[in-house]
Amino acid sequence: MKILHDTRLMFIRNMQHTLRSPVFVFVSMFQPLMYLILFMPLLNGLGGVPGLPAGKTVDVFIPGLLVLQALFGTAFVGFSLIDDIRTGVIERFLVTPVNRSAILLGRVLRDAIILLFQCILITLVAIPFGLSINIYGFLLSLLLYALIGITMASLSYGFALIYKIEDPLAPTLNTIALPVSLLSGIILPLALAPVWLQDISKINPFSYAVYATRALFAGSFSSIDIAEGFVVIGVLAILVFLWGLNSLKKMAS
């Protein structure tokens, strides 16, 4: 199929561009590693409170930390697209026979692959801190992190295509990413939150992802949280990607 061929070409082109400056792949891991090394030890004294079983704080914290990486690690990829818009790269693609969907899909797949590489590295670093994982659950959780990455990357590219300049992009993305991360129970379980905050979190799709990844890490495959997480994030990823694609088509017209 043409879309698969074009997507492969766009993916290779964007991955080659990233590999020319691989340092940025590791720089974006600085924040979660600081949370792991400097913040997680503070939670050890909270073992036994709701949502944080004694002796298992790291098992609860790391899945949420990886969701945080998925959110913020792909939220600002739109800046690279703005650079391509400014230099005329996107316009040249738009006048070629390349499939419009492939232009965006090649980018978000590149971002998802890089994100998965980062998640694996962070998980490996967390093992000496006492992390215990179910290997099959972890592999499934990678798919969920990839869906989150596709969602945030598509959102970032969509706004980049609308704004076409850097100044409003970061404030817009921070305005979206910060509240949804705080309402996801990423750092501390929502079981510690007041009832009204727990109720608000139910409309936040990423809170379902956090519950799902924690169940996967624990190997609780019968948990309804896993199905809910994949359905909610899967649907969101499709909707946001289509929105970003619509922004690209508007630019083409």
Contents of the next structure:
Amino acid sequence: MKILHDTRLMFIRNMQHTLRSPVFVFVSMFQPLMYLILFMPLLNGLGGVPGLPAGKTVDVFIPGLLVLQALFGTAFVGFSLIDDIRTGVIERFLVTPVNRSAILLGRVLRDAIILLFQCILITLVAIPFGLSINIYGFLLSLLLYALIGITMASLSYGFALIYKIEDPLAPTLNTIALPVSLLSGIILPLALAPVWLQDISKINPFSYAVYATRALFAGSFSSIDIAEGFVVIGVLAILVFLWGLNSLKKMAS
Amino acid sequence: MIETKGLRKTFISKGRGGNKKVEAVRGIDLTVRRGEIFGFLGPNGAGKSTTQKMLSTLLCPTGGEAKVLGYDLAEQQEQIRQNVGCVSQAGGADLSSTGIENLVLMAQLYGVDALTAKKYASEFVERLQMSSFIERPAQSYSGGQKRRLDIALGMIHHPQLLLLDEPTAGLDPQSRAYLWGEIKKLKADGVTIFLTTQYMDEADKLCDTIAIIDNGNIVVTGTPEELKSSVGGDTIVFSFQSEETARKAETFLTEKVQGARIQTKDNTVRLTIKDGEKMMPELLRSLDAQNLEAQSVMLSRPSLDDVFLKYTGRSLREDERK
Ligand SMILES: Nc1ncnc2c1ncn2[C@@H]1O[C@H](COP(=O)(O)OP(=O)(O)OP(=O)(O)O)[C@@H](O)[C@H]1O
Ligand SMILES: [Mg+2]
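Show the form predicted together with its partner chain, please, the one above being the form predicted alone.
Every chain and every other molecule in the complex is listed next, the one we just looked at coming first.
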């Protein structure tokens, strides 16, 4: 199928770019590792408050931390696209009969793979800190992180295609990623929040992802949170991807 | 191979104080015949690139219609993309990849398998003599090498029609001459070429048909010979000691030679007349008799510069200086 053929080509091209300077794959893991090493010990002292059972802090914290990585680790991929627009590479692709979705799919899939690699590394680092995981739950949750990564990457590419210049891109994405991460109970459990904050968090799709991955890590497969998380994030990923694709097609107007 | 009717593009650009309309292309009709090199000549901002982008499906026309290779521009974009080659002004090579990676990927995007793609790539490496640098990342290429890669990328799939946007802009004379040779070879191979340029000499040397575009409109179309003879004569350029002398000479010459076109700029007077060769000695003698001694005289057969001047009222060079 043409879309698969073209997506594969685009994926390989983009992955080659990333692997040419692999150090950035590690640089963007710095933030979560800092949280793990310098912030989590603070949480340990809080053990016992609602939403944070004593002695299990790390099990609650890590799934959310990986959601944080999925949000911020992919939020700025749009910069590479602006570079490609500026050098004419995207126009070069667009004059060929390449499938339009493949141009974006090849990028977001690369971003998702890099993200999964980072998530696995962070999880491995967390094991000495006492993390206990259900391995099947963990593998399933990787799928959810990938979907979050695809959502954020599509958002980043969509704005890159609209702005076509770097300056407004980072502020825009920070403005979106920061509140949604605070509102999803990643750093501290939302059980501690006042009611109004809890209410707002219910319309934040990413808080569903945090609940779902906590349930998955714990191996509570019967929890409704898991299905909710997949449905909410799955639908969101598709919508945001289509929006990004629309921005790409609008370049011709 | 290309036929447009009233093709038009209006950009709405958001700026301070509301939206501004930019009429980049104002309804152009052009016909490019099979096997020819069609020159699309015009100054900065004339609408050349915009036209080429519409023809290569990168931009949606605001109005009008076009057939490219017989395919309808609005309906059959897939077929146009598959069969037309395009080299944009910016080039579009992926600078951090090597030339060969660029070429292979591009061929694959046109649907050929990896093996054939490699075959196509090495064919063009040989044809455009790129083997000494093609394995290096493209960001290390010289201007001429980069341009060769750009052109190879545009024709990697052996299209019947190639759109080239200012292929020799900014190149040294040697690289330009080399590319001109390659473009002529393509024509000999039966490829039809739509060539955008700001250079008169380029259009003159390469093209079978030329359309001059200015400010979004095509002002004239014809073969270089037709256009030049339409200017109606040869040009004699007299240079004088001072601007004042030049102005006096202009007044004198205007009376003396009826029906000639005369233009004075600084200390030179340009006179366009029929049979310039025969007229020149006599004109010099009578200028001398008036004590308007010319310091130098130059006779030139009509050039496309003169054509441009005639149809737009401006010199192409003047425009470039702005
Ligand atoms: N995306 C755009 N938005 C607004 N105006 C545009 C856009 N692209 C081009 N223009 C304007 O349209 C006009 C024609 O531009 P175009 O690039 O076609 O000129 P050109 O003939 O290729 O010039 P050059 O020789 O400098 O390449 C110019 O005035 C340009 O500023
Ligand atoms: Mg141009």
